[in-house]
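Below you'll find only one chain, the form predicted alone, shown as structure tokens.
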Amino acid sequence: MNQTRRFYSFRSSSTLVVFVTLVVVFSIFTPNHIFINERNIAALGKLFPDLGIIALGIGVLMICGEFDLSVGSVLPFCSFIFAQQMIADFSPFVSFFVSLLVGAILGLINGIITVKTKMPSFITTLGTLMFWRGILYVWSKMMPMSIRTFVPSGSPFQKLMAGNLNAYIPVQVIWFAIFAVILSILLHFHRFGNWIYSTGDNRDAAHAMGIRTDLVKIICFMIVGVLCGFSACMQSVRLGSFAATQGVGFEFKAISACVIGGTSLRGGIGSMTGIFLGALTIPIIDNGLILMRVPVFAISAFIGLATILFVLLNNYIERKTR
């Protein structure tokens, strides 16, 4: 299969239509129409991008045959490591590549944990994601920690941030944008994208092909890395502060965003067209049943739900398409 098929896959069609009839449905079913309108989707712009910049790396890793878990405590760890750096009298610019750096190497850890202790990826990022909350809940005491006076509103860091281009397109969508599709051209049309796919496929055929597995791997647990460092800015600086809560399921939200894209949980199969609806349609059924007043706990059950049913409607597209 080339990488063009792969980029308009019957997976990710599959998830177009139900993104199509979710937003079909909310627009009809919420009260008074509220759910198209301009201040209801401007306030989704400003949120889901916390969550689906991560989704988008989280795509590429599970392509690759990995998981990762530990997003959920990267993400409030490289935010508080942004404030620190603030506090310490580093402008937001420096304090932000800092972050990143730190994301890189928390991703970095993960992969080299993984592929020389041949170590599931599972096992070693649910080690990671409680290993840095308890350190990160040791190190802040739980305590929040303001960051507006460093990044005032109207700032230009504020305004790259968490600015709006008008009053109803918030900045946060273009970086989830940029992202998309930068990882789109690293997946689908670049030679990196195809070591990704057979690593993800046959780890073993991958490697006597010459492909340096292992490296792949760990490149791929690094983008995550960087993009969770990416998010934690982003929210602090829309939040104005930091929070050790931050990021608090994002780990399992963003995993449920790549299946319901039409991402293998085996590897291999996947594309960003369809981790890109897969990230915009987890937002979109939070909002929606929020606006339906239906229970928080529900809404957990319903995406639940909504994740298991995906997984055998991919199966079933799978068989078919053989």
Partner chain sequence: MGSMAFAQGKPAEGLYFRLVTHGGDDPFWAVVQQGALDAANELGCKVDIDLAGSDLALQQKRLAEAVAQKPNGIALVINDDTAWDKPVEDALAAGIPVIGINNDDSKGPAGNKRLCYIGKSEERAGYMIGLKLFQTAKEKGIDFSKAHVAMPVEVPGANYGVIRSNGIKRAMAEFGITSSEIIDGGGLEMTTVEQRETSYLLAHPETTFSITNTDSPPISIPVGISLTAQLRSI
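So that the term is clear: the rigid core is the largest set of C-alpha atoms that superpose within 1.5 Å between two forms. Keep in mind the model is a prediction, meaning the values are calculated, not measured. Residue numbers count along the first chain shown, from 1. First, how it differs from the form predicted in complex with the partner chain.
- After superposition on the rigid core, the Cα of S256 moves by less than 2 Å between these two forms.
Starting from the form predicted alone shown above, please give the structure in the form predicted in complex with the partner chain.
No partners, no molecules, just the chain.
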């Protein structure tokens, strides 16, 4: 009984239980158990990290007590910069670092506006979501750009960003795991992680303890920006193209993933394990339901329902274990 109570005292435990349940249900009930077919796992592994990597950063920021809705625009903006650099004859590696730098700068801008003006980050980043998308549309004229000639299939950069480790493990999964481990160490085994939790839980108290809360928040915004830059390059290389519609809707999907993973909307609560599982859960629900031949038009309804149920479940478990 005590062990059960101890297990549920971990906030991500409910996410783990539901995640395992989903995997078991989909594995058993999908026709010919296609959910655990290596072809399906490989396809999932190639596609979900685009959003998953961004969700990891959003989770850290939410623990710090802030939101970033601008990811839906920062991603295509970085993708555009990446494509532009290569068209201007820079190597893919140089273009990649420029894209990360631009992501960091856009995160820095979000952070500075939020902490200096005391404006809620929901408003700041809603503004920058629209602002950067508008700038992108004017600058790119919404015209797609092919980058396949600069990053041909089989080239070192293509293999690094969108290749396969072996026949069934795409490198995108490895990148997702690497970022999850790095952020997990940062969040749970480093002093900076304590600062993030303290800032998100009670900013005034954290400030009184000598934590530079403004700087902590700005760095968290920059982490999200850098991850957007990385995801932008990864997605563009896979598709061989830049399109102005990249990232549309990612902002709410990333927040949903974090909420499903047990991250509090009020800050100060959450874990990398939960965010990791949350980032996996949304694509699994989407994939599993389609494989179970649920009408595709109903998928959004199920994901919306799942988000609400996860929050209710987390609240229930929290009350019970208190």
